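Below sits a lone chain in structure tokens, taken as the form predicted alone.
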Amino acid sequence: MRSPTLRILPERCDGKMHCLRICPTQAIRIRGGKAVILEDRCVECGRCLQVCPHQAVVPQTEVFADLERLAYRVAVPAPSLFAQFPREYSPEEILQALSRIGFHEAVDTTQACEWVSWALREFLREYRGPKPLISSFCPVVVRLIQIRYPSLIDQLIPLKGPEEVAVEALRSKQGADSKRPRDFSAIYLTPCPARVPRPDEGGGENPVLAGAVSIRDLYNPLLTFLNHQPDAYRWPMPAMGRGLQWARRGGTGTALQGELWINASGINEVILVLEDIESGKLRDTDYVELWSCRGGCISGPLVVENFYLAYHKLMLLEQRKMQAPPLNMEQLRKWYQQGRFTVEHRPRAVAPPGTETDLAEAIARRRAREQAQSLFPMINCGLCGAPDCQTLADDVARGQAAVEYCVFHDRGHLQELKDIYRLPGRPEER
């Protein structure tokens, strides 16, 4: 069973369907006046988290204050972290500050971003299969393909994300004289609930990342330290390179040379592009970069800063023309040949519960769906607890709902809803 990364707190939920209407994969239902997430359909995009006015949707990230239980903590920040703070604080200072607020040290993932961009270019140069290849660096996109576009799984780039590569590189540098223990805990500072590591999804007993803390949870203690740090703590660090661009759309392709590629962001735009790929419209394209969040990870559900302002800050950081140490091409080629950039397990198709296993069952379910749909008004009011009439018909055919959920078919259900939401009846009913 897949471990959920989003949870709904019933005591905060008012059942007013904000999340139901915005979910791009119809993974939310309202039952008994409370929202329920269908985990096998959820792609963890976090849209429900962003629109809930009562903060009833919460990510299953680590609580920053609870990290003290880990003996040696290494912060692994997403590049989007550096665009959340006032402009006077450089990425180098933010990295240094992390080692003063609860972490023993912090790793620069932007360098790993450059390494993976180089590996991406090498993979595209060698690849001879069906096109386009699709970026696998947004876990929401990967999950969406697993559920709705399984025929495209083999076109996902089989490369690890920069956060994994950065941690594995840190472990490989472990020397006998290092103060860092071999069993250190790498904690990802995440802009997105979908990036919470799961031991049950390929990580085994010793996952690369031990946990994740949301940028939102980390922001206040980190900003407080930055605002009050003595000048003595403003130590110089090696300047960062182009890897910062991974925080925004277009960032993964910075090392590409001559390849035909496109990028898209926002879950609805991503779905349109995937539809085009599945229909064969983009077969002459070499590479497609996709991010579920608008503009890339910089607008993830767990960030703090306004999207437009954060995007502008990131552009200003890039204009500093930061120069990281030159890439060690000999080392990168060695790692690439050793398979250190390549994932061990490719994603697999995920069939929603109740998926038909044979033709006869599929035909019977289609007939049940059509019969149920004929009873509904098709106005998509949502009072049944499903996002639209067609989805309710599908739920009925799968045995997950009843025709009586429709208030036009059963007035008794309408009265139940009035009682749940404490709505008064008409004057003659009072």
Given for the second form:
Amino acid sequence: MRSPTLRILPERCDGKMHCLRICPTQAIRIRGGKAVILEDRCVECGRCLQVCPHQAVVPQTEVFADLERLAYRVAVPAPSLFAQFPREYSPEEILQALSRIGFHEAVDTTQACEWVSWALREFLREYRGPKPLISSFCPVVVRLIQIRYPSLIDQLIPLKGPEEVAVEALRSKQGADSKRPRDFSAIYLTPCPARVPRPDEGGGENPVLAGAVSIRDLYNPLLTFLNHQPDAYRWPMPAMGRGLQWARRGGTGTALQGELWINASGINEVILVLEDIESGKLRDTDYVELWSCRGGCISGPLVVENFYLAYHKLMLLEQRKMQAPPLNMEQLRKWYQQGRFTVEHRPRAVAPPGTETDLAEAIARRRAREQAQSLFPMINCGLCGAPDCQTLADDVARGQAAVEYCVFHDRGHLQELKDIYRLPGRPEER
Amino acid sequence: MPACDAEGTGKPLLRQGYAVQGGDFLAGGTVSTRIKDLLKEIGLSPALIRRAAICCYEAEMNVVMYARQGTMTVEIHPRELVIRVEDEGPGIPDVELAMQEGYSTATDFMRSRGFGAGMGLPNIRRNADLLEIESVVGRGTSLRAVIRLV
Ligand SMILES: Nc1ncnc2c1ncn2[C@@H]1O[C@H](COP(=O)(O)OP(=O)(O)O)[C@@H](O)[C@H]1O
Ligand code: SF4
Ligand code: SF4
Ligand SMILES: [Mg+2]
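Moving from the form predicted alone to the form predicted in complex with its partner chain:
Below is the whole assembly, all chains and molecules, this chain first.
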């Protein structure tokens, strides 16, 4: 099994259901007064992390200071980083500031975003399979499809994300005279708990990304530097291009011409769209761009700035007179033909545990679920530890919970809850 | 078209019926979605679910578009899945013709909503292992699609 990207620290959790019902895949249960995440259902959307008032849900990003152990650190910023700071700091300044706060170098990921947008157009043009094609750039969307919409797996676009492409391009143009060692460590600066490299997820000895630091953790060091050294940037600035748009919804399709494409963001919206696709309703659409976060990565769980303000800043940045160097078409085409944009492994379906392969058993489980459900009041009180009665019924049918978890069926459980939450009881009961 | 061994005539492991309202474009598609969720819950393979979902959706939308009302029943047998759609409506005068790709009597309104490409019945035929349509003009249409599970 793969390692989780989000953990709940029991010592911080107050068990008061802040996250229980917000989880879009019913992956949280409260057990013994503490929230736990069921790994195999979690799509890593980070909604629980966002709503927890006690920071009990922690991502598996690295601590900034710990990066010192790596010899040569290359920062790979997510485009959303650039909309986090006050308006007077340009993306170019932020990029250069990165190479002053502990990174030896920073790559311009936005350029790779433009390349991938171009590759996307090529892929759409050549594609003849079932439609619509679905973007695979949000790992939460990919995981959601693996778990809940496996019939759509073949419609996921098999292209690498810009961060991966950016690092690989850097590796390939490594000159002999470069001061950058061959085995540099690429560190992703992430708005996203789901986009964190995992040792057990391919890459082996030499993963493309060596680690990830959250934008949140970098915010203060960067801001301090930007505030105190405003004149530190005098060398020619690398002008950044349209790829910045990848920070928001709608940003990936900017190279498309005439294709019918839509974008949707926010995990619940994404679920609605996937339902429609699975029902065959969007099959005249060429491309569907999907993001788990409400405005795209710019509203990711690990960013700092207010979403609306960040969006405004991004719009201003996009309107700047773009001076980015034009795309080198010949090179892009060559890379595309060499397969450098294409992923090595397509994602595979992931069945939740307790899912039988035998049809008769599966139907028996469905009956058991319906039967259990008929015993519950369907008021979704959550006291059983499941987000709603239907989910408890499903847990019961899978052998992962008992009917008695429901307080309507077991007064003893109610007493347990009183002890856990230290309810004093009314005066006459004391 | 190859016939199914048992063609789903015995007692099914599971049967579930739903009502479909003609002319209701708002609710149109919800029954297919519920059937699809059922098939997912019992763990049919993604490829089978995909084929079944297409058959259900096309058949449901035909009731919504052309008939007054109907019922849609899904039966799960050990070796096959049977989808039955029976409606009260105008019926289909020439089933052979209706099965042709691109043939459609959809109205402008339906087309404006993205329907009426004349690909519904052909799509069902492509995705089912067996398709039977019986229709009486002025009475209604009944459709039976069988998908082999093994
Ligand atoms: N349930 C039905 N009742 C009456 N007519 C139908 C029914 N289903 C299909 N038809 C007729 O068959 C034609 C072809 O159907 P179909 O292949 O689904 O294409 P479309 O729905 O796009 O027209 C329809 O235009 C309609 O005239
Ligand atoms: S990250 Fe998302 S899917 Fe996972 S437990 Fe939290 S809310 Fe649920
Ligand atoms: S929208 Fe972006 S930040 Fe949010 S989950 Fe997807 S990839 Fe991560
Ligand atoms: Mg039709």
